[in-house]
Amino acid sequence: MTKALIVGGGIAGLSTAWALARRGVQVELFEQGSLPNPRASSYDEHRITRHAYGAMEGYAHLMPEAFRVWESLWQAIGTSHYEPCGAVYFLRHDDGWYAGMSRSLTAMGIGFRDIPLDDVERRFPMVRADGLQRVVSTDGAGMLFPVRILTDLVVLLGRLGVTLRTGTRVSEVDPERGRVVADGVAHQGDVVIVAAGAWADRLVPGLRGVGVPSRQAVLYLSPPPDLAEAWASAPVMLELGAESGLYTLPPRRGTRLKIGDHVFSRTGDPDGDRVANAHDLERLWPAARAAYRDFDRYSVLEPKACFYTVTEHEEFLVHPTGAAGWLISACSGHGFKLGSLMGDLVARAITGEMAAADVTELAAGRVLHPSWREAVAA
C-alpha cells in the first residue's frame, strides 16, 4: 500500500487520513468545502461521548478503544479537547435501556448509580421531575469539542504531509481501480475511501435507501439568569421518553447550552441551508418543554439544522466496496464519538492489521465482548 485517496473531510475522513499517514501511507484527501467545513455533519461546538449505550451493547464495548484513540490524538496535537463531566439519564420510559447499560458498564468497570427521585429537583433545578421513572448517573462520559478537534487534525495532517484538496467536488469514484474524478480531473491511488457523510450515497450507489440523509435540528440557548450557575456545572443530560430522546450539552469551555432530539426526520438535501425552521423544530419544542421547567424563559441564540446519515438500526456501515474501495458511513448521530476509531479500524484493515470482515462486524456493533481487541487479534 503506497497511496490512499479519501473523499470527505469530516471526522471520519480526517481520522482515516491520520491513521493511514502515521502508518506511512501517502494520503490525498478531497473536501468539497473548506477544512474544516461548516456544512459538514461533524462541525459543531460540542458533542457527547459516553460508555453507556443501553441496549446497543456492541457500541458500548467499542468505547474504551474509542477513548484510547482520542487520547492518542490529544498527544499528537498537544492538547485535549475532551471535558469529562459525566452523564445523567432521565428515564421517563425504559424499553430495556437500563438492563443493557448495567450489563455493559459492569463488564467494563465503568461506574453508575441511581439518583433518588426525591433529590432530582434539588440537584437539577432546571428539570421537570414529574413523570420520571428513574434517574441514572454514569461515569466515563463527557463532551468533545468538534470544531477545535477538526481544526487541529487539519493542522496535524499538514505536518504529516497529507495532500489536502479543498473546494474540490468529487463526481465519480471507481472502487475497483482506486480512482476518483474531482472537478473533472482523474486521480489514481491504491485504495479510495468514501467518508462523505450525508453526501456519501451520491458516490456509493449501494448506500441509497440504506444510509439516508436526515435533517436534524438543535437549539443553542441562553438559560434564565437564575439557572445559569446550575447549567454551568451540569453534566451531559439525556432524556429517554416513549416518543422522543432529548440530549442536552451544558455550556463549557466557551460553548453555548445546546439541546437536540434523537428522532430522525430521514428527509432533506444536505446541500440545503443550515438554519432550523419551524418544521425542523416542531418535535424539539414540545420535548424540551416537557423535560425542563419554564422552558419558554430560555433565550434562543441559534436554531440550527445539521445532517446525519441514518440507518434502520442505527449502525455504522463500514465495509469494502470493490477491489480497492472502502465506505465509512456515519451512524445515526453516533458518528463523532466513534469517528476517530472507525478511521483507525479502516486503516488497520487497509494495512493488513485486521481482517476487513472483522472491521465491518465491529463497526456494526455486532461484537458483544469487553475485550474485543484481544478477541479479534487472536
Ligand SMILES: Cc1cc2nc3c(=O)[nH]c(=O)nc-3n(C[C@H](O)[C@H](O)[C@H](O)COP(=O)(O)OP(=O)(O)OC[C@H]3O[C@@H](n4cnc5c(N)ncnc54)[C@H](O)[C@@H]3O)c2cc1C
Contents of the next structure:
Amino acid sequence: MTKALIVGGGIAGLSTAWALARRGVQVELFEQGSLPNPRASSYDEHRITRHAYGAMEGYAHLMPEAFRVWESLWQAIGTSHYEPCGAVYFLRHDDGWYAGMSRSLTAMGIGFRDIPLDDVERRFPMVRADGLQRVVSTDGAGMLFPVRILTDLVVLLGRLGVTLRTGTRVSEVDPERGRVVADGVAHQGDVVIVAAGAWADRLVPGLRGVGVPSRQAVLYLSPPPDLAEAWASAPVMLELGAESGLYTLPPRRGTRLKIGDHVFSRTGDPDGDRVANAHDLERLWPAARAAYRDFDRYSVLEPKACFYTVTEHEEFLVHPTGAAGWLISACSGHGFKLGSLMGDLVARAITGEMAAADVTELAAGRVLHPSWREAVAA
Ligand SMILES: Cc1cc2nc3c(=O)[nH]c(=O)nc-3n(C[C@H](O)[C@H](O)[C@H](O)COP(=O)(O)OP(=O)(O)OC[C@H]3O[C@@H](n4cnc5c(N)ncnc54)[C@H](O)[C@@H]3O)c2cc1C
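Next up, can you give the form predicted together with this ligand of this protein, since the form predicted alone came first?
Everything in the complex follows now, all chains and molecules, and the chain you saw is the first one.
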C-alpha cells in the first residue's frame, strides 16, 4: 500500500488520513468545502463522549480504545481537547438503558451511581424533577471540542505531508481501481476511502436508503442569570424519555450552552441551509420545556440545522466497497467520539494489521465483549 485517496474532511476522513500517514502511507484528501468545513456534521463547538451506551453494549466496549486513540492525538498535537465533566442521565422512561449501562460500565471498571430523586432539585436547579424515575451519574464522560480538534488535525496532516485538496468535490469513485474524479480530473491511488458524511450515498450507491441523510436541529442558548452558575458547573446531561431523547452540553472552555434531541427527521438535503426553522424545532421546544424549568426564560443565541446519516439500528457502516474501496459511514448522531477510532481501525485493515471483517463487525457495534482487542491481535 503506497497511496490512499480519501473523500471527506470530517472527523472520519481526517482521522483516517492521520492513521494512514502515521503508517507511512501517502495520503491525498479531497474536501468539497474548506478544512475544516462548517457544513460538515463534525463541525461544532462541543460533542459528548462517554462510556455509557445503554443497550448498545458493543459501542460501550469500543470506548476505552476510542479514549486511547484520542489520547494519542492529544500527544501528537500537544494539547487536550477533552473536558472530563461526567454525564448525568435523567430517566423518565427506561427500555433497557440502565441494565445495559450497568453491565458494561461494571465490566469496564467505570464508576456510576444513582442520585436520590429528592436531591435532584438542589443539585440541578435547572431541571424539572417531576416525572423522573431515576437519575444516574456516570464517570468516564465529558465533552470533546470538535472545531479545535479538526483544526489541529488539519495542521498536523499538513506537517505529515498529506495532500489536502479543499474546494474539490469528488463526482465519481471507482472502488475497484482506487480512482476518483474531482472537478473533471482523475486521481489514482491504491485505495479510495469514502468518508463523505451525509453526502456519502451520492458516491456509494449501496448506501442509498440504508444510511439516510437526516436534518437535525440544535439550539445554542444563554441561560437566565440566576441559573448561569449552575450551568457553568453542570455535567453533560441526557434526558431519556419514552418519546424523546434530549442531550445538553453545558458552556465550558468558551463554548455555549447547547441542546438537541435524539429523534431523527430522516429527511433533508445536506446541501441545504443550516438555520433551524419552526418546523425543525417543533419537537425540540416541547422536549426542552418538559425537561427544564422556566425554559422560555432562556435566550436563543442560534437555532441551527445540521445533517447526519442515520441507519435503522443506529449502527455504523464501515466496510470495503470493492477491491480497492472503503466506506466509513459512522454517524446516526454518535460518531464523533468514535471517529478517531474508526479511522484507526480502517487504517489497520488497509495495512493488513486487522481483518476487514473484524473492523466491520466492531464498527457495527456487534462485538459485545471488551476482549476484542486481544482476540483481534491474536
Ligand atoms: C447536531 C449533532 C450533534 C451530534 N452530537 C454528537 C455527540 O454528542 N457525540 C458524538 O459522538 N457524535 C455526535 N454527532 C455525530 C457526529 O458529529 C458525526 O457522527 C460525525 O461528525 C460524522 O463525521 P464524518 O466525518 O463521517 O462526516 P462529516 O463531518 O459530515 O464529514 C464529511 C465531509 O465530507 C465532505 N464531502 C462530502 N461529499 C464530498 C465530495 N463528493 N467531495 C469532497 N468532499 C465531500 C463534506 O463536505 C464533509 O466535510 C452529532 C452530530 C450532529 C449533527
